[in-house]
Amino acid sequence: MSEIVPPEVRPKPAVPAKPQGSSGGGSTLLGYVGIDTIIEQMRKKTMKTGFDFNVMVVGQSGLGKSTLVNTLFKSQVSRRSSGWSRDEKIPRTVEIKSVSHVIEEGGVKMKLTVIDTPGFGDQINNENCWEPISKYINEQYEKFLKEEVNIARKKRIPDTRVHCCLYFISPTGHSLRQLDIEFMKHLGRAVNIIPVIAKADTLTPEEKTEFKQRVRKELEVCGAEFYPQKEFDEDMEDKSDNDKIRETMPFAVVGSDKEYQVNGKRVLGRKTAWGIVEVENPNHCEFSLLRDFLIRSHLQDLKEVTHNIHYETYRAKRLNDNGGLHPISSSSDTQESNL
């Protein structure tokens, strides 16, 4: 991977720039000031502090959740496969397990935390099996809120809030399970849910298209929400870009961490009896669309929606229900101040 080359500093013009008309009542600059360097200043500061990104994966065992996350970030960032061996007992309730890694590309460091939910949907009776997940999401909001109201709070509050939830839909080709609908109905307003159809190579192109349309229709009818919601579009450009994404969802994906030789090139793929399914080939699956959406175009927006919408909703309700949180003394995490 090539290093990021810092852009050259723009030289000061020898003569004043020609005044240009400005809208909104702003003053016209008569020469170069250097306001445009703020972007570079922000870039340098952000590269020093790094980024946090927390992604949760939810779905039945055997849908390739860990493999897909490893494929997305091209490293072993997820825990081992959550499939159960003969010697292991399937947990009676949903467990929450997380693992964190610092990954670096082009001088940019990101602390990636992957939260897995083994046991979800694996029981005979899956009633209310989303409750431990909802509890975990709210606990992270609560943890952040308590840090905010500390008298001597940290300069940078550790962010363990779930920025994105990848929800894996089984490739049945028929319709959503009731569990899928209930999960998205209950958690769609608490976290950014991105639905994906797992192991999409088990569907023919026609089956895949029909299944995607049926899933979108069922979610619309039941009122289940997924990211990006139309109400969060900030302008017409956002609406145009997000409309294209919404028409593509749910992403039909294939994950693999194995490489094969195809036409003289090494590619990630799954080997089948009739050929190799190339993970990053848009003609084979929509993995590249998911990756570009999740990492290259909407990662920052996922974090901002988490903070400005989901966390603020929790914060307002929490403070309203309890008449406000008292500041927490710096001498003890449990001792409340009388202020």
Given for the second form:
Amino acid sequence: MSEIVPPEVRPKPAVPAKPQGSSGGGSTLLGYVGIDTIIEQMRKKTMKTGFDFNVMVVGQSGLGKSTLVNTLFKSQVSRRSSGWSRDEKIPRTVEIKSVSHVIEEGGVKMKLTVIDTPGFGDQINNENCWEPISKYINEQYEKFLKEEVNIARKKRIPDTRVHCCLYFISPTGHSLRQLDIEFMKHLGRAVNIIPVIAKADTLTPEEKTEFKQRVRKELEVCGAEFYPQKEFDEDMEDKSDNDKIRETMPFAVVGSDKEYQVNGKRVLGRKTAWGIVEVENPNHCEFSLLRDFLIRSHLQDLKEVTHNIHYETYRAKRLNDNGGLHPISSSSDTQESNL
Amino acid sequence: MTTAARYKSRVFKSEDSEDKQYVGFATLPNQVHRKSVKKGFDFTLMVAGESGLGKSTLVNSLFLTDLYKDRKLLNAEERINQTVEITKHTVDIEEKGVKLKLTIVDTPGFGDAVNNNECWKPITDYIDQQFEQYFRDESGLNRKNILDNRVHCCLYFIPPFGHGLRPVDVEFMKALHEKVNIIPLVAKADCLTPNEIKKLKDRVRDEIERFGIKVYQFPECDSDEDEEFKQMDKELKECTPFAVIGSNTVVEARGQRVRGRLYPWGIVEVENQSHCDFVKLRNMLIRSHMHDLKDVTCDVHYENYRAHCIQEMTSKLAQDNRIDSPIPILPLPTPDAETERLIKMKDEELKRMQEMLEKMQQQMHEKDTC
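Please supply the coordinates for the form predicted together with the partner chain, as a counterpart to the form predicted on its own shown previously.
After this comes the whole thing, all chains and molecules, with the earlier chain placed first.
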């Protein structure tokens, strides 16, 4: 049978390379050919097909997960807005509940799925409470793998894999909780984890800096990798960009869906007796940094890392475990998969 | 007794006609006051809750001291194998001639592990130990210098991030509500808007009632108190659980230096009543209800413990059938074989000596009658 190929990073899909001046190996063009129009062609295609993005939110109840997701995507996309009542009892085991919405901006359609994990970290005994989450993530990889391995493949495999996991850290001001470290250690290799400090309006600027430093140090010491992972930086430019981001992570965020009048403008914020916390003001919290990072610059990269690295790791493990891959016909749903 | 003479001479140097009119024991409260001031007061306060809820900061703010100067915060790795500890800090404070020996019992490690099953057990054990110690001292021979280490009050910190009480909060309070006065607080209240605070308080109050948790109840004020006092008392009761903020730093606000927290969007003042309930908590805890807390601890919780203890002992004795004495006995631990033998020997010796004494007495009596 075919040899088992060690997991290597598959070459990225044909995205036009960054302009490189005269690198060795390329011949100079004698006129305008029109190769650069490929960008435009890709853009048109993407706009037509739209794309999927799946984000999972994990954290104890009450840390503002639903509010933050709503604020990030400026629409009511969380489970709370889809009819779930806040007074529901805390479930005894961690549940996985996902809600999908199609949002559109500038002609681009995005099918956004928000996966919520109620019950995480809320019980008295939280041992292994990350297992249902790990199971869910692997199930999505499995689904994708099954589709890929089909003889008659669908033109566009529906992608339910978790592209990004926002992990909410409680703003104690001291250090990470043990549960946080356990979660990140167990799941950092399977999914892109972006830690955020929730409800950051409880920390003064000095406390925030100290807390972030301590958190970063603790994560380094225990070997938990968060996105953007150092080992996947491709070139110097990537590395320096990502280094800057890694220095400011985890982002200390505040979410809100209410607007108030500040200095003649309407801003999203939280109003207290001593002032208004403006969500999009970089002096107040790092929400705009998170949004820019997550949506405006690294959205595609998140998907690629999920596909090229995490998924490939899962796939290679599956192949190794079962000693080979047999293509299955499309009627395999009724019989046991022989993967 | 010379009491009558004593107080008369000390207090009433007024005209003799007045002396004839009334006895004068209305001065008793003054005497008690004088004696207590000399003796000084003691108060033991326990703080419980997860790490990072501002317990130490609040204690510092309440008593205007810095009890935790040399505290070293553990990082997450060091805390992996940490179990719940009980630490005590004692400080002597004096104000206007009144001395207070304040003991703060802290519970680091509570609720921090991944598995928090029964994490309140060290705390209940500690409280029971203090009761047991007091019980022994009270039943002992030398009762002059009994140290009262019983916990008079437990401040329980509820995180403001949730939607009400979490399972660990409910279980903790239910394990302790019959052993100590519990005062639940909403910690770090500066991360909530006024609306959110109100919702959270209502929710917590509901859940406390629903789960049957007996938190400390403020005593009803006497019917002869003035209206203002009654109004204040009513407001106090409706405000529970108190939403508090603490601070170790002094900031400049509205031209004054106050304890507070400086944010980019404003300054939170700890002692500003419209910002948080810190002032209400301080007044209640220190200025009006400190003595009541001690009383309830003595009269209710300790008595519960004592009754329970004695009942257990008598039922055990009835089972053992060793000594049939109706008097409640010291809760001594069951002695080992060696001590028992010694006790038996001494008992026999005593009996012999008693018999000898009786004989001698009889002889003397006979001699007399002869």
